[in-house]
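Single chain ahead, by itself, as structure tokens, in the form predicted alone.
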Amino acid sequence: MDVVEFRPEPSQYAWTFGGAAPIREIEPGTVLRLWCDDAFGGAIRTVSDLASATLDPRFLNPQTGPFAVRGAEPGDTLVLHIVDLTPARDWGASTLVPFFGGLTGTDRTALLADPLPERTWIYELDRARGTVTFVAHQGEFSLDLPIDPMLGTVGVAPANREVRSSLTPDAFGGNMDTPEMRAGATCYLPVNEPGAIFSVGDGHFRQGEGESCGTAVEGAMDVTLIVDLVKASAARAPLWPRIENDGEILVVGSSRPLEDAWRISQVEMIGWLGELLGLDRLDAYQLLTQVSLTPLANVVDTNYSAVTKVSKTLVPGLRPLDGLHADLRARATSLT
């Protein structure tokens, strides 16, 4: 296999899905070993770091690329396999942004009250224990937490020509926030425009099931990928992200109202249970009923996220794409 590694100048970040001119060009088959700067671009340090004092909003979830993929074409699936993701700094940041988050009245959500104090919290982190450290502001409280590393975007240029920011999740990937997205899996995304565009960034140290207050444990990460490709002829890209590990397929759904994130999540697993398991929509729809999770990814970006999943124990036989995630944790075996 092919490796390549990059490491990104701050000026050569991308700022969006779309629109920006990949960096290089690489063959299927290929091995990323990339570093990823943290969504803040390593701005937010100390406590004392407050975001709309430090942060420029155009300038948020700097991305690693784009790289474009020899013979990708409109149709086709790109498959990204994350073999390893390891805190490229020794601590994460963690912020409450004025008017951004959850629990607080942001641009969309308009209330006739002030946004929530700013504070910003550092988490150290101790690898050879791997965890990271929670403080509390108030109080003698700490915790330490298991890291758990993910990447909150992977995306590919989004179709139409369109350009989005790399804070907004849609049918392209991108700021999906999901904590399914560690190493092990595999996500498979619709090819859009030739060479397929993909980036990756937002490296979260540990992240919650939704993101509640709209920033996980930010942290710079290491990442190795595996860079493989699906040609229209043998099979059909999907409409949506799916992600597939060990114990499960699953589906990203980016929308607003969040019912919508939800709906879009379910019916994309159910057509994906009939190509797998050739069944008919509605057998497919009841078969789901009883067998689906559903955890959040994010209720604060552009667009919310809602992921829907199946595990591979309860429902035997879901094998997408002929194994190919199975030989892709063999190929990653092999560079481990």
The other form holds:
Protein chains: 4
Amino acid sequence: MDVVEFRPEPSQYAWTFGGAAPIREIEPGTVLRLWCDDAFGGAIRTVSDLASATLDPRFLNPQTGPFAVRGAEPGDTLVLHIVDLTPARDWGASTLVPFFGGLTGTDRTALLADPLPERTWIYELDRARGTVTFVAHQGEFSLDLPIDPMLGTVGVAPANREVRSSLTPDAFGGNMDTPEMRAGATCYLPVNEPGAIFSVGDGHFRQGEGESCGTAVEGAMDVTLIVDLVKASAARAPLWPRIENDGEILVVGSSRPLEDAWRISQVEMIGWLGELLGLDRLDAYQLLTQVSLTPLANVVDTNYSAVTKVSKTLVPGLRPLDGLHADLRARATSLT
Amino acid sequence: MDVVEFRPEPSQYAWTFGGAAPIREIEPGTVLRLWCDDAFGGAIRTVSDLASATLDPRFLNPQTGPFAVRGAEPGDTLVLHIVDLTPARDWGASTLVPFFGGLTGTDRTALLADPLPERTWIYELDRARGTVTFVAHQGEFSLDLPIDPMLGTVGVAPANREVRSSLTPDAFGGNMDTPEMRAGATCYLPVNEPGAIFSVGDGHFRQGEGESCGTAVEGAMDVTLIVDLVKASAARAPLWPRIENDGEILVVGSSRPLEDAWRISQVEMIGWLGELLGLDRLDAYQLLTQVSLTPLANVVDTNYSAVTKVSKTLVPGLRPLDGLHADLRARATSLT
Amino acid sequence: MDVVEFRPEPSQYAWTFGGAAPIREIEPGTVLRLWCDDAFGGAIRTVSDLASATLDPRFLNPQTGPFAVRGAEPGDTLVLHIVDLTPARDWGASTLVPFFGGLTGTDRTALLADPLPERTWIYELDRARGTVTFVAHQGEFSLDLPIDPMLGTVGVAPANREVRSSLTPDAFGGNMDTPEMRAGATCYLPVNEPGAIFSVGDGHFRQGEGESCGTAVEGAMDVTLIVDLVKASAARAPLWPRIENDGEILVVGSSRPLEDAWRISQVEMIGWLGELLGLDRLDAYQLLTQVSLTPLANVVDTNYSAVTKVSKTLVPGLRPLDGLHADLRARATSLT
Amino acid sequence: MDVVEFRPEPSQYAWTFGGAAPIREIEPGTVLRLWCDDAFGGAIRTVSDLASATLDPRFLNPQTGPFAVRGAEPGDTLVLHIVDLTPARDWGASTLVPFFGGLTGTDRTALLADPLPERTWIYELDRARGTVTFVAHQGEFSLDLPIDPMLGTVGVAPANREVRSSLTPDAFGGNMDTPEMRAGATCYLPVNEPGAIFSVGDGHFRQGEGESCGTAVEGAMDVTLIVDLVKASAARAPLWPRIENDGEILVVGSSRPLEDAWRISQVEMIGWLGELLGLDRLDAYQLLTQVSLTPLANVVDTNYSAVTKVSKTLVPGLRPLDGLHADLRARATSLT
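Moving from the form predicted alone to the form predicted in complex with a further copy of the same chain:
First the chain shown before, then all remaining chains and molecules of the complex.
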């Protein structure tokens, strides 16, 4: 396997999906070893670094990439297998950004209420124990939490000539902020532009479902990916991002209101179950009703993201793309 | 412990939360052994029993109860510990009801599209193996699924003189349709009216999160509950339904759009974490952001229901009401 | 015409739609001369009467009624023609209620932000000029505004055994808070329970569309109505409240999110246009697209209310129920 | 005044806001005489031209432009005064596009229901009478409707490096689809990129509020605009599109769900009223509550658009930017 390593200089960060020139062109099958800065570009380092004083809203979620995949054409499926995610700094950060988050008025849910007070939390990483530590501002409470590294953003160039901020999740993936995007997962994305033009970033050392306050335990990340491509001739591309891991298949829908994000993920999963199991639409709807898991991803971004997930154990026979995921897992073994 | 057994005649079913005269008055501490009919009143028995021909929308989700709890006053907390849920028939049923469900136009999401075709699935129960069997209408696919019995409806009389259909979930509980309402769970509900006036029903042999098509594997259920009461003088009543099991604490919010159901469950959980851990509001918001699980309950009912859930293992120290749940678990041991 | 006069004592107020015993039974054709207290029960009288100190949330929107209409059966249409609305006090009041209103967090859009500051405005009525006066708290600004008296609540007993707070709008009418409910309007409501069991209240001296802050210029009102009944045998009852005035026909939909309220009003109007003009569903959809007016009613209540309105001038031939509205207008002439 | 005439060749159409090179650079004060193709690029010409067979979703809402305004910098306000809109063809067209529109499932409100049947309506224009004619497909019904020409899209390059489809409305304006964008209106837009980079298109011969079926009476349009610029040093740019006409000031908010579009328009209007009248935020909230009109724009596009509107007659003293609108009206007089 080709191995490409890339650690961007800050001047090389991309801030959008689409609209940025590719950093490299790579072959399908390439292994990427990347470094990703955190969502804040590393600017939040202590509890006294408050968002409004430290952050520029035009420079959030720096992307590593984009990469062009040789031979990728609209209609193909981009396959990104996450081999490894390792924290690249010894601390993560989370902060309250004025008028951002799930439980405050925002630029969209425009209200007259004052913003919440600003506050920043720094989570020290204990690599040996695999934990980060929450330390309360008021009182003496602190708590070690296991890390569960994930990527907030994984996305391709959007369809229809659009260029979207790296803060946005949609059909092209992007800022989905789902904890399911962890090592061992394979992500399937539709190719909209020649070369797919994908990037990753926004590492989280851990995140609850919903990402309520707007920021997870944000941290720089060393990322190992295997990049692959499924041509349109072999399989129809998904309409919305799909994920597969050893135990489950998943779809991520992103829209507002939240029920529409959920509906998207459900309808896409019904189609997927139909393909994999040979069920008609209504039978797949019924089966999904009784087996679906629906962990939310984020309820804070410009679109909200909801996940529909089905267990391979509960529903045997879910083996997309002739077992490509298992093949990628095997390829990954040689890398770690 | 007092034990009260009750199997309602169809003429005794209640169809509302509030507005129905109590069947019995019971003491706090009473064990209830109840039988609950399924959501359809048992009317859907074969795959040729279609909803529009079989069901009367005024007679869905028959309730067993209501029961009055002696001494319960507004401001108190009603405690319902589910000791056991055992399927009371050898089959469950799920059906597509025209203009009802998450992926069709409805009376609220009013559209011009035609209703989906009608179809009914019957799930045979294998008691020995603890499974129900999904059988597809088209093709040969069938699948055994483990049962995971739960109650769709658990509710008290609403506040503010309202009477709500047994199809509605809200702050009084009701038709929340969450799989978390299984045996071993303790449900805490606010008392709004003297006696609390609670009922249960709508047994599901199993259900996915979201209950997409509108109906789970609906089945009659034998239900064993321990009923208890926490006076306002001992603890402030929750604003929204709370659940506790051996591993987690949970809040169920119900509203539309779905993000508001989620917001309700998050804000109530932030308050609860604050009480239990001594955190201020912003620290609790931050901690919740990193540890929250958010399985949806239903995205089909008159309000949608979302769950926020926190693991007691991940966050030690979550011991509501001085360990009442553990005490109820101990009491339950003697009953089974 | 029978004329019934009724001025309730505070002890006679109803606080719900459904669930209250009728004050009187009246014949179809009766003229009602009523007095309605304001939404606050008259408790907000000066700018220093703040909501949180003055109001009890269980006692808002007192209803005058309910009245039973002899012979009304489910499936019939209740017809309420508003002959006259005259302010019954010389001042109206509007106040900011904590966590209530369109531009603040609420019990549903549950947020962590603080409530807005409380503030009350008193609007003095100048009967001769037909104005109320807005007086700003900060600075010297004041402004005379023409009165445009309307009823915030007009509703019948809900379907399906429910009892709803007088703060709720839904298919039964209720707290729709639309400025279209003014003198000269005829309101058509579905009869759900024998006798219809209707009430009115929540007079507004004037209100903008949306009722943003949650309270209009709330004022006690002298109300003159003609009550009529259309039997199911003569016409199918509307599914949602309809209004007719000399120039327009209107439908009010109430739900959340706001697009669903709008969808309801649009679909009901498409059906109505179809009946009146002999159009099929798609032609009516098309015509409505080019002629619809859509003033919002409220974006603050437990359901939001949206209005779809079509001009009789723009679309000739809109003459519901064989000209009943014109007939009521003629009958009204003799009363004023 | 400089006068620039421009009639694009199809190869010169722009399909996005942002991301396209300017066609011309113009001076503030320039008069533009433009021709705009209809939303379908003229492809729907007869009732047998159905959307799915005729339209390519990548080529809708062709834009005339973009134009760069010399000296425009981020923070400035772009001013577009619509002098005249004259239908440029003798027919308009409206069509049902599968899974597009307010009363059908869509790519976002993803459902399992079938799409609505396809149907196209052609509206013949009678220039002398100023009418277009609706002709029903079923039955004999036809109706002349007065034309009320408007522009569906008026937008600048988005902030934050984004490029958005010409189908999207947002803070940059774009596909707002409000009937308020008629001749005589002045539109104020924030400048996000040097040169502002604005375009117009999507002429409608008339449209109801909400644009329910997804397409208005779409027609090519001759457009006369006066372009002006207000520097940041003279006035703070609006956050969201503002409109002024002789009788009213308006704000257009665009988001989902619809209540958020409304909230945006209300909060921006509260700020505007505050500036113009010297009111604090709460007094402006109160005044708006009693005087606001809220005609919806569209409930069909990728964001929904809601309008908040205040009458200059009802509220004297609304004279933004020292009477710039009146000045533009005067300048326009010499052009027609």
